[in-house]
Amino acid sequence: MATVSANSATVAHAAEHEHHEPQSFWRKYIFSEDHKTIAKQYLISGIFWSIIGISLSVMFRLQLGFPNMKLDFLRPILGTWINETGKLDPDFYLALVTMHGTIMVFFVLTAGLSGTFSNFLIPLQVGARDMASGFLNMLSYWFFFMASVLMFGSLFIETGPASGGWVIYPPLSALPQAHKGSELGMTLWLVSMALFIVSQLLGGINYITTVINLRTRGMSFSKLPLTIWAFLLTAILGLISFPVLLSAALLLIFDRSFGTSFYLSEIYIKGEALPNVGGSPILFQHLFWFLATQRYI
């Protein structure tokens, strides 16, 4: 009798220790930290940018595919890029393919789809209450939330969206004064991909310290799903890979912003040398494709 009314208060202080107090709307469904909430808000985030992504292919597979057809139609929405042919503005082309790109393979596939079922199943799976870190799993929604603004705001700025492609190489890429999508556009492009990295590193952290700090007794990780296992083994690699791509970045800022040289040399532009010299549009594309073998190929 002693023993089961010890377990009893045992089980009752238990249970008012994790009784919460009532939570405002703004930390329960917008500054979260539950993984089922984040999960959903990546989730949202990534129908969103779905959404867009699908409505800029639709516009520039039109012009690819009917190309006689007249798309003054679209010219509420596109007004200028819309020239007086009734065509895609030739710069706008090439800014939707930029885009439709970027946001295909970062915004919903990486971001939209593994941030999504990463936070929901991770936890569920293998036995834990929540994330690793919750405050760390919301800081990586809200770096993706910022790089979403950054971009989704490109796309309406005079000079247009970065329209480089979505490897975005240099020296096209490096040279403000190269293309129209290479100004603004471009800048709001890189900043924008850099919150994105962060929050990718963020969340695979959390994953995998919830993978292996966080199973529950007896789980060995030869019993852990395969789901998990593949969760674990793409936040390793995102975790190997990210670095690279955002030193990348942050390189050619330094040579679209501060003068340096790291993707430039000896570019002319109307027959004018620029004083760049000693660097290698290569470099650029060694670091990009690291990431790219690393996670999609």
Given for the second form:
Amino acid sequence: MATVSANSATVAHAAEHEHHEPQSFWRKYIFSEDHKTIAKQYLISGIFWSIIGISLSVMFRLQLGFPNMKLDFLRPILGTWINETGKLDPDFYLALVTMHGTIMVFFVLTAGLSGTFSNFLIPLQVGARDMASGFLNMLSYWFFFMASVLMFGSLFIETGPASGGWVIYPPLSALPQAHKGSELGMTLWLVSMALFIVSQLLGGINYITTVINLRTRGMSFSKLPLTIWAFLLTAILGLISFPVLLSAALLLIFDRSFGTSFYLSEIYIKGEALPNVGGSPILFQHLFWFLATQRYI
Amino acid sequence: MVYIVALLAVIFLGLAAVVVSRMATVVKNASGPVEEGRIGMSNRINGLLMVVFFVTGLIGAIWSFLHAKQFFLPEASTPHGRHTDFLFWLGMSIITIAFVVTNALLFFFAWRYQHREGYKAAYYPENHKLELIWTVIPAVVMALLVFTGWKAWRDIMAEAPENAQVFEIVGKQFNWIARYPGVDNNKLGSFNYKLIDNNNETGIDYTDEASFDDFVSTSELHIPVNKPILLKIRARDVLHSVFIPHLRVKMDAVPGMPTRFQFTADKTTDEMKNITGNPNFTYEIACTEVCGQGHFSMRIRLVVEDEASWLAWCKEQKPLLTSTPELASRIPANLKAKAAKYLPADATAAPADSVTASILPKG
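Next, report the structure of the form predicted together with the partner chain; the form predicted alone has already been given.
Below, the chain from earlier opens the complete complex, with every other chain and molecule after it.
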């Protein structure tokens, strides 16, 4: 008996190995549904974003630490964002701080780290062959990629990227007349963040499903590695709180573009009393920090 | 400066190269079994480096703290500020002690219990008594800290006393406007954001007779010492935040949602000049919420003086109505007589014209 079962196990094992179908370059490396490839895609994107995010912080910290320093050597890259006295333009300083915060918190820590490690390690450590849904996993990365393209693009527009702080509190972020960074840059920020949240939700559903349903035989919850517990809880928290941020962003989009007053009330700006009354900027802060408090943790 | 940056860049690149080469070694070793005897000198050196890291880190942290002390704010000029400072340092002391002790153990254990030939690690899965102790004690300490903090917060946010002197501060891009309750009746008049224009920057409503003697300033806020102050806070356009560091006062200014902060300053500006040894010392009210391009320069001077000189200063000020007689047209006809004493003679002499009359019903 023992010999027979050992043989059949070997056969089954061999069959598994032979099961790989040849894949085209596009399916294997670009629109891949393999968790390891997707993890690497997240890793490479995360490294790209961390280089951008850190460069931005080096720029504003040079200005902050050495207020009299001449930054003319950055003019070939930054153009008129360096003003005639050789310092960072005040608008651009705020843009740097804002984009540094956004990139590091969302694109590096959330997507870069969580996306890479959850995708890479969850199937390996729970003993699953791949994620519960390879297709959702692929969508998750490509939504993140689209969000990245928009956010990166916003760095290059004439009025500059969003610059009301990474928390983008309205009314500053809601009123284009209040701030250069609240023009096109803010719109791109919001659309990018909406896509980003979709990506995180797709990823999170996948991580949770995989951990709950695809554990190998004998891998009870009490035997689950601590890393997997951490990924599972992170994913659950994300799934609970990211939709709240999406609603905050959507209401802000409505206030900016469709004349609603969710966050706006009794505002006089640039010689004009706006008609909006009854909104509350504090509502946005509550919605935003519902997400961001647990993101920090 | 450029040299420092270049130097840092070289150090960074050097360290990056070291990390990459170490990574390569780790990856190479990870793939094969560790040979006997490989754990030798390097293990001892790494164990020792743990202790060295902790000690140098601790010395660095202490040095940094002592060095930075010169930049700390002087003792708070308000009783509530001294209380919150006490709570801050209490919490900070507890955290620091816990941090140093746990980290000392962490780094010391890495050295003390490093791998030795022939030694085997003991399997010690649980100890309920120990877990109970290290859960309950921090929980009690944390609860006490939260409770004392909540009590302090409740006291600071309590209703202002009846005799509190009221002021209003309005934030706009990019300065503060202080509004005083006036030279006579000591009451702030009502306001409406739709009344704001260049003549009336805070939207004072002149259908309220308490508004007639209100005056405003964009350069200074004068307050009396040792008297409860109720600061009413508004914003005109975007979020701002009133920050008076020396008084430990901080409160957001929110459009459409007036806020307030009550405090008692007990050191005058002159006293602070002596305490700090800085003859040019002034209290500053800054903005501490990003509000746009000019945020960094948004400030107003705060002058704390004894009550007599504060009253004398107030008497010298002119109500907004006096300095901007154009606003007289916003006063309803039945209140014109009451407003007359604040208006320059020529403004009162002018009859209420038809334009004024047509505006009145709307007010």
